[in-house]
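Presented as structure tokens, the chain that follows is alone, the form predicted on its own.
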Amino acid sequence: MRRRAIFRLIAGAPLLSWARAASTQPALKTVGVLIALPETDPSVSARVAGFETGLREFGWSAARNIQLRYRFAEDTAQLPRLAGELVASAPDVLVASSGIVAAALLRHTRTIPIVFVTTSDPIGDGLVTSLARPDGNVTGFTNSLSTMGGKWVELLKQAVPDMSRVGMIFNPDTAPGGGSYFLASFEEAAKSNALRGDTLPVRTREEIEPTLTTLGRAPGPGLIVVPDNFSALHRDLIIAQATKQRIPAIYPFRYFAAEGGFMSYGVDLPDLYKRTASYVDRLLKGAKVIDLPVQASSRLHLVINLRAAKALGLTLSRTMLARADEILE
């Protein structure tokens, strides 16, 4: 009897050791990611790759210690439902691709930490009350200062010296400050460069073509495309119409230029997604949102598409080309 008891003890030892080891394994962390673009959008894969590269650098692996739950919106009307689904799944951290996405998530939770990848005016949008010490459950990264409106005008004028009129297209329902965030610097730069500055509000895809057709009929037109989900979702039509109407345009992100736009000046989005991983890492390890200040991106890139310039009948100066961080041919 004593020998059988010893055998049973030995036989049970591996199972006991496995159970003890399993109980000491760290719990799987979960991160919900909501991106306000279709999953098939050409720019999405670079964003996801940047984010997951950043996570791996901090030791997070989907095969080992983290679960990533992605949701992609075909249009902004889907955001309330998708935000609700993600919050209901009770992730440890939420990642929002933009301010409008963060706002959608915030309507469902005031406790789960939310990190936005880009937004221009987080205070104006009601996401935070302080950039230095966010006192709610939201923090993240900004992509455009209000002075960018003037910078876009200046770059476009330098590229197209004959430009005499510049329009700024935006959706009042989704653009930062309803379109007013960049307005003061836009108007000041237009005036100082002896340009007529026009605001071009559009709320639907159907309004884009007639708006740009009207602008194209004016002498010496130029176009600024404000960063927001509407311009990202409908960039194919904006780029196509700007080209058709021979309107030189400057866009907020590189992928606009990569897809046929004339110029872009703004942050490196894949890099921002990679930087977002640093905040996700700290939150998963116990950091508080209040200790994670909203950060501004210092890396701005000017990209010029020479093929688009040729289609517009433009010849760029050596000075302009020398300013570019990247030239697409």
Contents of the next structure:
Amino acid sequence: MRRRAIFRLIAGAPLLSWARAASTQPALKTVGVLIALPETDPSVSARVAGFETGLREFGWSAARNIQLRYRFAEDTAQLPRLAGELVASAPDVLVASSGIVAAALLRHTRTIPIVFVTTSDPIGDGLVTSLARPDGNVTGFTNSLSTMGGKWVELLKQAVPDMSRVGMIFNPDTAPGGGSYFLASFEEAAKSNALRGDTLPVRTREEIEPTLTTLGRAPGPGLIVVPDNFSALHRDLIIAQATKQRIPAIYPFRYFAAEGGFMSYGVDLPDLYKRTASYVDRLLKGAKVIDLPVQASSRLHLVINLRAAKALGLTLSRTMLARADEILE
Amino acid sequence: MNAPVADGGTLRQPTGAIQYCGFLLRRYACWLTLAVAIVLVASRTIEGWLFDQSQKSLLDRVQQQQTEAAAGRIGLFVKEIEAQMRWLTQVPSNAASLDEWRFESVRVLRQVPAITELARIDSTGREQVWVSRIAADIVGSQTDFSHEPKFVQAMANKHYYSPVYFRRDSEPYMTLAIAGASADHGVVVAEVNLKLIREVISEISATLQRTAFVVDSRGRIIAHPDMSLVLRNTGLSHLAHGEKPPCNGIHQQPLTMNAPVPWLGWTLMLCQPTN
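The form predicted on its own done, now the form predicted together with the partner chain:
Every chain and every other molecule in the complex is listed next, the one we just looked at coming first.
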């Protein structure tokens, strides 16, 4: 009798512990990720890697306990359809690469938590009503305050003292506040730096070339590219045209400078993807959106591309070079 | 003991005496052992109790010292910023040196990520230059700050720490102003983003293996390893209304050891592990 009991204990223990492990093993969680860039975009792999590295730090791995459903939009027109598809697959959490992506997802769900990786004006764009306590199903991370419009003008003018005219390119359909968000600080800084400030609204890829050609014909041109899904999507053309027309330009993220843009001043995007992972982790573990405040980035990086400077025929002052956080040779 | 049988009585008598002796011996031994045991147990108990008491008070003392040291580190966070700003008070405050000052201020901004803006106010209380990380700089605004505490108190006491305020209702900030060595050097003002204390408070929590956090003079959490508690404007008063205590993890009870943060009127608190 006793022998039988011992035998049962020995044989049963692994079986029992296996059964217990199986019952405590959490169900596979699913996260839908919508990125408003084509899958082939050079910045996509860094974004995905940043996000997945962040998830792994919290113990989530695609091989074990999480399923990641990525959708990539070739252009913004595809966003509504892709957002609908992702929401229909009923993931536990949704991740949006930018504010307009979050808005597209929000049109399909008011219950599944949405985390935006980066946007400028989540209140103005109607994503949240309070940064401290987002009371809907959306939260995330912000990149630039409206005052940055002025900072970009100032930095560009310091780098290019000969600049006499500055344009701000944006797509009114996708830029924060339809382009108005950065406008006041842009115009004020243009004025105080004795520059002529022009807004350059473009709605299609085809409009970029003629717009920059016109700007390039003016004496002492400069270009501000605001954080906007459109500028990210068409940055290859914007950078190429700015170089061709010899227009010094400042961009909102490092990867623009890394891909040939003259300079950039803004937040560290891969870092935001990692931080997004921390919010996804908390939501998967049962946190509520209202307990996850919208966070602003406090670290901004100035990057200067020396090769681009040379192509523009610019010699940078030592003060300017000393100011840069990173210089790309 | 049985009475000896009449016949064999003489024969068995010595055995009975030996038995009797043995019995006595055993009895004495028993009592002796018992008495010694009682004394030993009692003394060990008392000793143990005393030891526990002294251990406990020692532990309390060690914990209080750790808390005070941690509070000191938070104070140091602000003092280090002040030390970096000190440079900027040494550039004379006249129009000719403005460019030099701006250049130096950009260097300070790079070295101290917690400073979002720096300003120079001359000895009459007018702002000469304002340098920002997130907005275009303003040169020569001549805005009058001569009646503002950041100018008045810095001129009187060499430095001024403002109460904590929240930008966009979320991010904790404080104004830190320091005066130059002589009155004509004016005042240098920094707006400090207290979010950056997070690294220090996380380190403290990791070292002490329990959650440490800081509340300001009004009881609002301004530094916590969990940034979301800070950005949500959580106050200790919220806790009374059923919010979760800022001591997370299952092995921690709210509260705590605490110690004042030097110079700033804040309090560092430590959650108490339950075991």
